[in-house]
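To begin, one chain is listed below as structure tokens, in the form predicted alone.
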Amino acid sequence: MKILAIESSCDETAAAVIEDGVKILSNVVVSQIDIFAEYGGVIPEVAARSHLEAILPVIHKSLKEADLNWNSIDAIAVTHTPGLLGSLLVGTLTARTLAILHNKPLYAVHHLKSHIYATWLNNEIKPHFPLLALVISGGHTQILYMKEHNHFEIIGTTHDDAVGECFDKVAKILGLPYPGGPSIATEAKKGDENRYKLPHPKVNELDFSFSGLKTAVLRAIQKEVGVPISYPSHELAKLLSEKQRSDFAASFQKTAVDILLEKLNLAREKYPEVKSLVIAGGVSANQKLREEALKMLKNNSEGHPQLLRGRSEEPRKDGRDERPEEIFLTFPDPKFSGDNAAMVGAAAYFEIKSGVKPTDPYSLNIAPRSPIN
């Protein structure tokens, strides 16, 4: 089955070729991040008319990579939901348009659901069910449990910024280009990350909350360059130091990651009978990450990230099975974390094997902020 997937939620327009959930046939993406690194930010009205100028050869370009014409392909897959209203538009009117003049079944998919299927694209590791996703990018920070496909169950989200946005923020006060995950990751490098002592929110069970922390930073920088609380966030960059910036970086950077698998590790004690761990989403390209994911599930093997468990003689009270032998972790290819077109082609494709039925384009509508199900 070969799957034309569309993906304008955010900055970034995307069409890809998929067949068979996997096997990648071309993958275009076309960023805005240009545009935005002035700004700091993502402007929505503007994004979405870049979105408008691209969209159509980004789609022409994927089926020319492919080398396939509309007769090739079996159906139509596009983000609806969430993400920003304008550029939701863009994709959704163009794929509704496209599904109605080529005969095709169109599919609307979820963009938390595609990001966690991007694990599934060039990874010789698949993830095992049942699992446990740890989804975290620039608008979203949750943990989902899957027993099987398109079986999604939240059990952990944040009460208020997602961990990619307090990277974004944090690295406008430093000084630090958009977007803030890459920045912050090379600064850094440089830095002490034990410099700067930041705190772990208390909130309740594996839910997160970041915007604590966020403010924290800048409390502590103000504090370290000798200003009120009142100094404009804006103005602080200047008044400190390359290692001070260096040292901020790395602190809060260790302290966000912490806390990131800390929750993970609470629900892999919740859930001992997962499978496989999954990280996925923009925020899951950084280095840090992924280094301390697989220090903390102790990598056994050579190349395939697991631990090595033995199997409890006494029955669970809770009724759950025992833990498996072995549990994987599992990330996307980096260049799958961020928003593209081939994870939505892949969440499609699977969604289609779990018996789901094409969306009517002529009433598909979008929806901006949508939880997982």
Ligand SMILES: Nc1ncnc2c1ncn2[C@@H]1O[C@H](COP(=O)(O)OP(=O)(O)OP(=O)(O)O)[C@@H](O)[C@H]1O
Given for the second form:
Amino acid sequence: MKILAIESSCDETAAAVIEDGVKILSNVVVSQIDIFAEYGGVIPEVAARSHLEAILPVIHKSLKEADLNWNSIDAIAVTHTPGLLGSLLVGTLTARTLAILHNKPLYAVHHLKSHIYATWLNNEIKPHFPLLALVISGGHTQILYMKEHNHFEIIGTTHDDAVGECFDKVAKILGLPYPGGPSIATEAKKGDENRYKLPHPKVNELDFSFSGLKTAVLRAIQKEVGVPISYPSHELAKLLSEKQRSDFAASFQKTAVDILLEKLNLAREKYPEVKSLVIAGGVSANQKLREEALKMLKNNSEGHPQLLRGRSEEPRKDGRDERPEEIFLTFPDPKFSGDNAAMVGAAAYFEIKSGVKPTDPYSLNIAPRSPIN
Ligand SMILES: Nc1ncnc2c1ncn2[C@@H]1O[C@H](COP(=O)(O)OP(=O)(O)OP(=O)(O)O)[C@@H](O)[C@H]1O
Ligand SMILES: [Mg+2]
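Next, give the form predicted together with the ligand, keeping in mind that what was shown is the form predicted alone.
Below is the whole assembly, all chains and molecules, this chain first.
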């Protein structure tokens, strides 16, 4: 089954053709990063206008790269939630029109499902069920339990900022370019991650909170450079030495990674039957996170860099031992961590396999926010 997939929920205009959920026949992504680097963040109206200009050429290119015409496409899939209102509208209106024109079934896909299903692409061995998925992106920080395909239970979520948003905001304070995640990762390589002690939030069980960490970095910088807490954050970067900047980047990254993995580890203890851990979403591209996650599981690579083995060390205190022998830790190929349409095609395929019916192209709506289900 060949699916033409469209993604436009934020600032990437993307189209891809995916065969049987995992085979990438084409994958085209036009990013608006260059436009928004100038502003230091996404401006929704500008994003929508850029999608409008790019979307048809991107779709045509994806068909051309796959060397296919509309006759060979079995279905269209599109992201309809969550995301920026104008951006989602451009993608869904285009997909609806194409579905009607070419008489193809249309599938509406939740963006976070797509981030999880990115892990099935370019991965020799796929995640096993039941699994835990840590989805970490610009707008979300959640742990989900999946007992099987297309079954999602949110078992932890952020109370405020997403971790990607926190990377972006801290980068801005440090005077590093947008998008903040990759900038901090690069800067952190030069820094001492133990120089500044930053707090872990006190939130229940498997939930997260990242707005306090951002403020903690701000206060620590103000203290370090000797200015009052009323000092404007956008003026701070120029007071930092190169060394202070990279030490702050490294200390922040270490703290964010520790917080994420602490919670994932707790989830693993609470759900001892899981066979795979999936870490997906834009922040999952972070190399330090990947390395630390592997260490956490005391993995041995056995030749496959993306799919490594872990074994729990201690038997459960209650004597029950229903742990699988191995826990597989999987990440998407880094080129599918951020927004792309290949992951939308993968998610749509597994929805279809799970019995989901096509949506009505005349009435499909968008939702800027809505939980995964
Ligand atoms: N190497 C990295 N380290 C840390 N963060 C990163 C890295 N690369 C990208 N990011 C962060 O990932 C985020 C973008 O991810 P993604 O594209 O999945 O988010 P989004 O689509 O905007 O939000 P959502 O998926 O929640 O709707 C940004 O916050 C960016 O800074
Ligand atoms: Mg995303």
